[in-house]
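Form predicted on its own, single chain, as structure tokens, below.
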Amino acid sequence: MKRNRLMYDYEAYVLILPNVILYAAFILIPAIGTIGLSFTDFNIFQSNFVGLRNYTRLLDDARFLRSLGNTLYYTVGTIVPSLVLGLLIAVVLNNPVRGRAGFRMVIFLPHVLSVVAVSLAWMYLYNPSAGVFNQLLRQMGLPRFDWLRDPDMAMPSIIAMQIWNGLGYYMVVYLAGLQTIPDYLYEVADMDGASRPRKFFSITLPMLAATTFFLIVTGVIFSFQVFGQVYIMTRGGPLNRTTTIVHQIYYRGFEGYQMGYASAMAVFLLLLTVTVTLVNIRVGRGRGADDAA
């Protein structure tokens, strides 16, 4: 029996070995190397140990602080509307609506498209002269905008595109959560004469608390890593109003050849992501305990 158990364990380790090797080669080892580089002024030509100088430099770097604010703005601006719209659409399409399978597919389809394709398509929509949005504004007699070159409109324009692109993901996850709510809860509410708004706020929302928490955590992680949309559509401009932390990591590391400083930014982003995630988990557990009580 013991020999069979050892053989079974051996086979299990062999099966997971490729994943372990890939994880170590492309995630673990580069992460450790990035942490090491963050304490140096490494570039193509030399590498000198500088201690915590790269981290203290972050506090005085106006462009990095701007990217931090932009990243937080983008995160809140995408997650909150996506949660609200995704939930509302999921509630509607969870009912026996004619053609709901087609509506679900159409709403989810943008989520599977590549960032490059979506960004290029929306750049055409935002075109100041031939773009669809400005053409509609002109037809209505309203002033047109230079969406991606206006410092006040550039980031909201990227956020609007991302909401459209990721809305299907929120809808599908909420649909999965709605499927787990027992029907008898709504039947009892109907017997008590509860209205639809009352059932939504007293049954649906509380029962979807875990689903909402999951979407917030994953949304924060994904939003902190935003890069492709910014790089393709605005290159961080105008006036650094759309530059994000990951964009600054790329810019400083691969265009400015400041690999050590870029590594410090990457470590800071990792610590920020872990901190926010742990706070979300702590808050989520606390609310779950309150609900259980």
The other form holds:
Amino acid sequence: MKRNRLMYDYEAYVLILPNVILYAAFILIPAIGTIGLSFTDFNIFQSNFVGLRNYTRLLDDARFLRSLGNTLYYTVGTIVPSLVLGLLIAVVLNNPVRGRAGFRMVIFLPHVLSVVAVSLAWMYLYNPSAGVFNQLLRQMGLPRFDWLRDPDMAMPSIIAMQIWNGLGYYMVVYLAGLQTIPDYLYEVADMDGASRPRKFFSITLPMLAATTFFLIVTGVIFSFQVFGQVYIMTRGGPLNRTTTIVHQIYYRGFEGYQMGYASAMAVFLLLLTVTVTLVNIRVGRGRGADDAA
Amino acid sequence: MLHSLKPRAVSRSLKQSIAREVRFVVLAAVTFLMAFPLLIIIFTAVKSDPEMVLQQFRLLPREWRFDNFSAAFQYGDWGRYYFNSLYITVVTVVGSLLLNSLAGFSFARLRFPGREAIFFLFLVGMMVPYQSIVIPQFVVLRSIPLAGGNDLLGQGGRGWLNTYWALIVPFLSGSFGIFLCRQFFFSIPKSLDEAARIDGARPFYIYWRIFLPLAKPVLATLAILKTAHTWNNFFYPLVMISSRDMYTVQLALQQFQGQFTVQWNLLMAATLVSILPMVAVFLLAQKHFVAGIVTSGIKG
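Having seen the form predicted on its own, could you give me the form predicted in complex with its partner chain?
The next block holds the full complex; its first chain is the one shown before.
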């Protein structure tokens, strides 16, 4: 009895108590609360149980369905070019070159800026008359665009901005991945007379599979949360061509006060994110076993 | 690229130095493209009004107008917005570091029934994007008892909405921070706290005097992540703040844009000043910044 009491630190409950309260009040209970609210017509003032009506409404909501397509477009459109460009820059930077630290610093710098600052700067770049892009195009005698107000150009324009904004992240993670590839693999390949492209495709790329997977998972999770760029630059327009899942949650929940309905969208986002994370954990485990063998 | 069947030492070193130069040129070009929007912000911020209406592109201003900054800050109470952002950031960072490290220490170094189960519950939170739970969080903040005109049951008033608390308290606890601290504390030799225990030290004393000072590297990484996240956050203030005097810098900047879209030079001046704190933190602590970004993964 006495021995047992000595072994346990019951004070620990006091030490973790502030965290437990805050975590319960602001993460755990809200996570359950989102699910609960999604079965109601909650609008801040009143709340009635409506069963699955919010969910059946989602299936008929053209705007929400559009936002799913847009979010997917944004996700793929940002991640694929970022992976390719990030890897290429990292591979070049991983060699001895003058000014290496400076290059790395400037390329990473956009990543530390806020979504508001980045969006405002690019709204200026994209401005049809005063904007830099159109001025440059005009001086070169090329056709100009109404970047953010053309339904077919708006999302690609946001994606281009996002690739610029996040490229440093992909580069830095790939640089960390490149450090883990043992030199002897390249030395052996050199002895066999392997060409540069051959070494890249047979050693570098496969050895970076785990890094690439990590970048895809984090990229997907971040992309599902995209909101600020869209809210600031286009308000989801033109013709709802840039509205995203979180933009719809905000639009329904905090502009229309249909919080029950918005909660159903939030549950969808939650399930999507949890699924991606669980797949990540499962694949990570599988790979861990392979490495051990 | 040069090709030679059997490279000798001389041609090889020539080849290497050419490759070096090629890499330098490629990287310089990429870096210029990446820096271009930043240069536009900087130089537009000091361009004069007449120059802004010229249709010709020119990177450098003809006339450097440093009074653009004071002109931009005449629209709105920017001193107040900067104070708000700074206050929220400092309190969130200091508070969350203390709380996260305390919980991380408890989960790594103390034995108590239910430890693994409670920790697992905290881990679950890493999968939850806060955008997906912002509606119930809004309700919780509105229902804080006896705050903002609320009664004991949290009804009747606005609770913590539109206050500093709404932007601080939800971010004080955090799965990722607790997880990172716990991992770090696992790596510290057992002999350290055992010796202190033999001397009769209580757990909190061991945390405060031994483990917290040792945790500086992990706390630095966390501090930078948390600073960037709090300073740059836009979604949360947009939802929780309604009155002008509570605006953060990000919110004020976005509102500024809505009103003065035509005055791009002033807007870029305000934007430039808003990014300086983060750029300064990044330049001063680049190593921790990058380490934090690389390890954070799931939640930034």
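Numbering follows the first chain given and starts at 1. Rigid core: the largest C-alpha set superposing within 1.5 Å between the two forms. Source: prediction; values computed, not measured.
A.B. asks: With both forms fitted on the core, how large is the C-alpha shift of Leu278 between the two forms in Å?
C.D. replies: Comparing the two forms, Leu278 shifts 4.1 Å at C-alpha.
A.B. asks: Would you mind giving the Cα movement of Tyr23 between the two forms in Å, after fitting on the rigid core?
C.D. replies: It moves 3.0 Å at the C-alpha.
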